[in-house]
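This document starts with one chain, in the form predicted alone, laid out as structure tokens.
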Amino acid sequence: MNGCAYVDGEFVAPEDAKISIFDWGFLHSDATYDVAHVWQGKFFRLGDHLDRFEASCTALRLDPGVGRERMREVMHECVRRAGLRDAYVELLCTRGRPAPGSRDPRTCTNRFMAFAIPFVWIADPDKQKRGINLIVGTPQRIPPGSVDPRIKNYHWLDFVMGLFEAYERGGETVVLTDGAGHVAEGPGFNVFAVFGRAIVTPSSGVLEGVTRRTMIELAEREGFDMQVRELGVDELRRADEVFLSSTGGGAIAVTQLDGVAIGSRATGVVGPVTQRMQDAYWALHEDSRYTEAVRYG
């Protein structure tokens, strides 16, 4: 794989980026991470991703052992060494290994790592042009009282089972609910529903994604009635348009929900609000207030 990783204080090829099978990040999913992206040689909202990563580490009592500016330097250097202009850049911190024979997390030495690989799409550009078929899955999203979804984590078994179900039902990805009939989130994305001039996104049980925040800000700037509140599955089915927000693509159109066309358009026709949000999102990548040039020099 083309890319570069940073492990144990060294920059290595992706195939040489390894952790011990005894690291609790592997054994217990005891880790946090964040993903920023580089587009045409510039990071997008890098400071916001670093803010969330630091907040997640604090909430999980993880100490990456490096300061914010070193994290930034490592991310830049991974992209530079890989020679990537469009990249998916992840930084992560695992609990590490405990003292021999111990189950006390306080004995673990936490580990900071990072990597840069070519840009990863949730839905490739061809799929984005026609929209995707989103399946409402039957697995319940892990309750916020068990695992706080605002802390980016690797607890994805509910998503994985949902994805298997979606594929078996002819879908392309899945959204899970909270078990009480409300939309939660999907694997790597938040959900938005359009009702005329109103745009709704779930308020709880979700990762408060950086791209989600960008869509909320854009909707308000564009004059929409932006509502952050509970969103019922039945309400979602009545939406004029549905789109997903993700670092891996921006605003991604959904043109079918459980195989049924959304709104009054024919299947495969992206709605005007979704297209407007997508265009506005990518236009921000030319705005110096949101971007940071990669240090290739």
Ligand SMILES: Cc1ncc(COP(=O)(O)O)c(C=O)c1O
Given for the second form:
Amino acid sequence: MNGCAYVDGEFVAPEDAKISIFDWGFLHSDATYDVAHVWQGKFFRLGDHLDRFEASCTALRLDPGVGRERMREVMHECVRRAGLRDAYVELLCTRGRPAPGSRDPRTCTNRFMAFAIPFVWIADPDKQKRGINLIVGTPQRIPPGSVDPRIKNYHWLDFVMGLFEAYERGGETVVLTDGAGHVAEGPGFNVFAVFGRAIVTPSSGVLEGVTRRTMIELAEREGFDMQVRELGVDELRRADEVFLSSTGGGAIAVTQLDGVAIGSRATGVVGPVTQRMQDAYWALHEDSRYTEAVRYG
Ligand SMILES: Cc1ncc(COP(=O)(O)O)c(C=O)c1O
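Moving from the form predicted alone, what structure would you give for the form predicted in complex with the ligand?
After this comes the whole thing, all chains and molecules, with the earlier chain placed first.
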């Protein structure tokens, strides 16, 4: 695999990036992470990803043991060593291993890691041209009272079971609900619904995606009536357009929900608002206020 990782203070090839099976990150999903992307040689909103990663570590009482500037340097260096122009760049902090014979998390030595690999899409550009078929999955998203979704986490069994269901039902990805008829989020993305000039995204039970924030800012700038509130699944079915937001692709068009065409367009035709958000999102990648050139040296 092409890429570069940073483990135990060293830069290594992806196949040499390993952790102990006794690390609670592996045994208990006891970890946090963040993912930024590099597009055409530039990080996008890197400061926002670092902010969120630091906040997640603090909330989970994890100490990555490295400061913000070192994290930034490590990310640049992973991309530089991998020689990637378009990259998926992840930071991780795991709980680590407890003292021998102990189950006390306070005895764990937390571990910081990072890696850069080629860009990973939620839906590749070909699929994005015709939009995807989103399935409303059966599993309930893990409740915010159990695991705070604003902390980026690996509690993904609900999503993974939902993905199996989506593929069996002919879909391309899955969205989960809060179990009471409201849209939550999906594996790696937030959800937006368009109703005329209004754009709605769920207010709670979700990760506050960096792309979600970008879409909210863009929608306001473009004069849409941006609403951050509860979004019913029934409402989603009546939307004119639906799109997903993710670091893995920006605004990703959804043209079918459970196999039924969204809005009044023919199946596979991306709606005008989604197209506008997509174009505006990628245009921001040319704006120096949002980008940071990779230090290729
Ligand atoms: C559960 C979940 N929701 C939403 C998102 C989108 O967040 P961002 O826009 O920061 O990529 C992600 C990203 O991985 C995610 O894992």
